[in-house]
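As a starting point, one isolated chain is supplied in C-alpha cells, in the form predicted alone.
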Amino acid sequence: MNSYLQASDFFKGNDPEKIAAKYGTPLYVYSEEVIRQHMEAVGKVITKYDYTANYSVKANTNLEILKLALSEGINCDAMSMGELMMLKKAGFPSDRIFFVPNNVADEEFEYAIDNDIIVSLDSLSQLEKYGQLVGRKGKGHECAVRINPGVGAGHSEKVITGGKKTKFGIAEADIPKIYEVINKYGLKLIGINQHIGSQFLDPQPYLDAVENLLRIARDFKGLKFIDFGGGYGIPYHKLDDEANYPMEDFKTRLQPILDAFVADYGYAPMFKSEPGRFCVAEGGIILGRVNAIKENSGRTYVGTDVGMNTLIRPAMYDSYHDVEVIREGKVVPREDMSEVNISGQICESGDLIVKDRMLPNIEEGDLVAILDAGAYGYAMASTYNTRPRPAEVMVCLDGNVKLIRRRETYEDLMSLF
C-alpha cells in the first residue's frame, strides 16, 4: 500500500496542512467513518446467539468516541471509576456498562454498586471486599468473576493478560473458593470473563481460549453471560501490505465451538467480547511537525514535536507505527527512500517514534502522519517534560472537522498547584 491516508480517504478532502495550522501540532486526528466501520464489524462477530461487543474504553476514552459506540449499539467495558463516569456522561445506561477493575479500593466498587453496574471481580480478595460492601449497602447481589484461563497471547509480554505470569484473574483451581465467598455473602454469580492478551492477527490463540473458557464454564451453573475478552489485532505494518485480522474466517471457525457448548450446556447465555484496539486504532493518526534534521555518526535523526509524551507505545512496547510524510498538504510518495530515525522533543534517549526505517526523504517543515494511533495513544499520553497534551479533532462523515478535545495549556498544568 502506497498510502493508507489516501486509500481510506482519511481527511475527507480536507487539507491536512490547514488542519495542522488551525489546531496546532502535535495533533490527534480521528476518522469517524473508520471508527464506525470497525465498531460495526465487532458488533456482528456472533449473530446466531445473543451477543454484545463491549468496547474496552481504556483504548480511547474521548467522550465523542464513546458517543460513537453508544450510537453504534455496542456496549462498553470500564477499568476505573473515571471511565465509569465518562461512560455515564456519554449517555450509557448502567445495563450497557461492565466494570472489570483490578485491585481497586472501596470507593470504586461503591460507585458501581450505587449505579447498578455489574462488576467482575478479579481475585478472591476483591470478591470478598465486594461481598462485604454489598452486604453493608443492602443492594445489588449479582456479579461476575474474571477467570485466568491459563493461556495468553499478545504482541508484548506487557500486554499478555492470561497464563501463569500475569496479575489478572482467578485460577481455575480456585473455582470452589469462588463459591465459598459467593455463598458467604449471598451473592449471585451471573457471568464469567477472561482476557488473554492484545494484538494478535492469528485467530487461533483466541479460538483456543474460547474453547478453554467454555470448558471451564461448564463448572458454573445458571450463567447469564460469558465474556471471551478482546485482543483482535490490526495491521500496524499496513504500508508493507500486512493483512487485516481475518474477521470472516474467525467468525466461521467460532460458530461450531459455540454450537457445541450450547448443545452441552442446555441453553445459550449471552456471549460477549471486549474489543478495544480493533475499534479505534486505525481510526486515529497523529500529525506532527518536522522541526530539525541532523546527522549523528552516520545516522539521520528527524526531530519532530511528537515525543514519547504524545505517543508512549514505541518506547514502552517497542511498538511499530507506520509513518507517512505530508508536504504542502499532499502525501509524499514512497519513493527516493532513505533510512532515518524520527524522534521527539523529550530529554530521553528512548524518545524515538521510528528507528532505522526507510522513508521518503523528509524536509524541515514537513508533516509526519503517525498511523494507527487511535488506541492507547492519547489515553496513555503524559505531560512529561511539562509539555501540555495535544488537541484531538474528528473528521466527521460529512467532511467537517470538529474539535473534540482542546489542547492542554500551561495554565492548565499550573492550576493543579
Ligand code: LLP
Contents of the next structure:
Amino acid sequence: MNSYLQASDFFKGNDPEKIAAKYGTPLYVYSEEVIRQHMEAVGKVITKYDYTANYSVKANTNLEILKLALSEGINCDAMSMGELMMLKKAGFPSDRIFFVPNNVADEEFEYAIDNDIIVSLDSLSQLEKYGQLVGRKGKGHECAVRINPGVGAGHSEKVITGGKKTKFGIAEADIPKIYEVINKYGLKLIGINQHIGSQFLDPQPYLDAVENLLRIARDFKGLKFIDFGGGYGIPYHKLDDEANYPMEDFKTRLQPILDAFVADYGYAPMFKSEPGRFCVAEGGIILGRVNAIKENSGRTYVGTDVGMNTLIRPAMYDSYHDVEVIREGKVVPREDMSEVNISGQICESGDLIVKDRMLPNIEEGDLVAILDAGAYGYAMASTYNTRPRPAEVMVCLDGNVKLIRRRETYEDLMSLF
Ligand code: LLP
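Starting from the form predicted alone shown above, please give the structure in the form predicted in complex with the ligand.
Below is the entire complex, every chain and molecule, led by the chain shown above.
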C-alpha cells in the first residue's frame, strides 16, 4: 500500500496542513469512521450465543472515543478507578462496565461496589480483601476471578500476561482456594476471565487459551459469563502490505470450541472478549512537524516534535510504526527513498520513533504522520522534559474536525504545585 492515509480517506478531504496549523503539533488525529468500523467488528466475534465485546479502555480513554463505544453498543472493561470514572462520565451504565484491576486498595473496590460494577479479583489476597469489604458494605456479593491461563502471547515479553512469568491471575492449582475464600465471605462467583497478552496476528494461541479456559470453566458451576480477554493484533507494517487479523477465520475456528463447551456445560453463559488495540489503533495517527535535519556520523536524523513523551511504544517495546510524509498538505509518494532516523525533542538517545528506515526524502517543515497511534498512544504519553501533552482531534463521519481534548498548557503543569 502506498498510503494508508489516502486509502482510508483518513482526513475526509480535509487538508492535514490546515489541521496542523489550526491545532498545532504534535497532534493526535482520530478517524471516527475507522474506529466505528473496528468497534462494530469486535461486537460480532460471536453471534450464535449471548456475547459482548468489552472495549478495553486502557488503550485510549478519550471521552469522545468512549462515547463511540457507547453508541456502537459495545461494553467496556476498566483497570482503574480513573477509567471507571471516565466511563461513568461518558454515560456508561454500570452493567456495561467490567472492572479488572490489579493490586488495588479498598477505595477502588468501594467505588465499584457503590456503583454496582462487577469486579474481577486477580489474586487470592485481593479476593480476601474484597470479601471483607463486601461483608462490611453488605453488597457487591457477585464477583469474578481472573484465571492465569498458563499460556501467553504477544509482541513483546512486556505485554504477555499469561503463563508462568507474569504477575497476573490466579493459577489453576489455586482454584480450590478460590472456593474457600468465596464460601468464607458468602460471595457468589458469577464469572471468570483471562487475558493472554497483546498484539498477535495468529489466532491459534488465543483459541488454545479459549479451549483451556473452557476446560477450567467446567469446574465452576453456575457461571453467568466467561471472558476470554483481548489481544487481537493490527498490521503495524501496513505500508508493506501486512495482512489484517484474520477475523473471519478466527470466528469460524472459535465456533466449534464454544459449541462443544455449551453442549457439556448444559447452557451458554454470556461470552465476552476484551479488545483494546483492535478497536482504536488504526483509527489514530500523530501529526508531527519536522524542525531539523542533520547528519551524525553518516546517519540522518530527522528532528521532529514527536518523541517518546508523545508516543512511548518505540522506545519501550522497540515497536514499529509506519510513517507517511506530508508536504503542502499532500502525501509524499514512497519513491526516492533514503535511510533516516526520526527523533523527538527529549533528552535521551532512545528518543527515536523510527530507526534506520527507508522513507521518502524529508524536508524541514514537512509533516510526518505516525500511523496506528490510536491505541497506547496518548494513553501512555507523558510530560517528560516538562513538555505539555498534545491535543486530540477527531475527523467526524461528516468530515468535520472536532477538538476532543485540548492541548495541555504550561499553566496546567504548574497548577499541581
Ligand atoms: N484485558 C486485559 C486484562 C488487559 O490487560 C489488556 C491489555 C487488554 C484486555 C487489552 O489488550 P489489547 O486488545 O489492547 O491487546 N502498552 C502495550 C499493550 C499493553 C496491553 C496491556 N493489557 C502496547 O502498547 O503494545
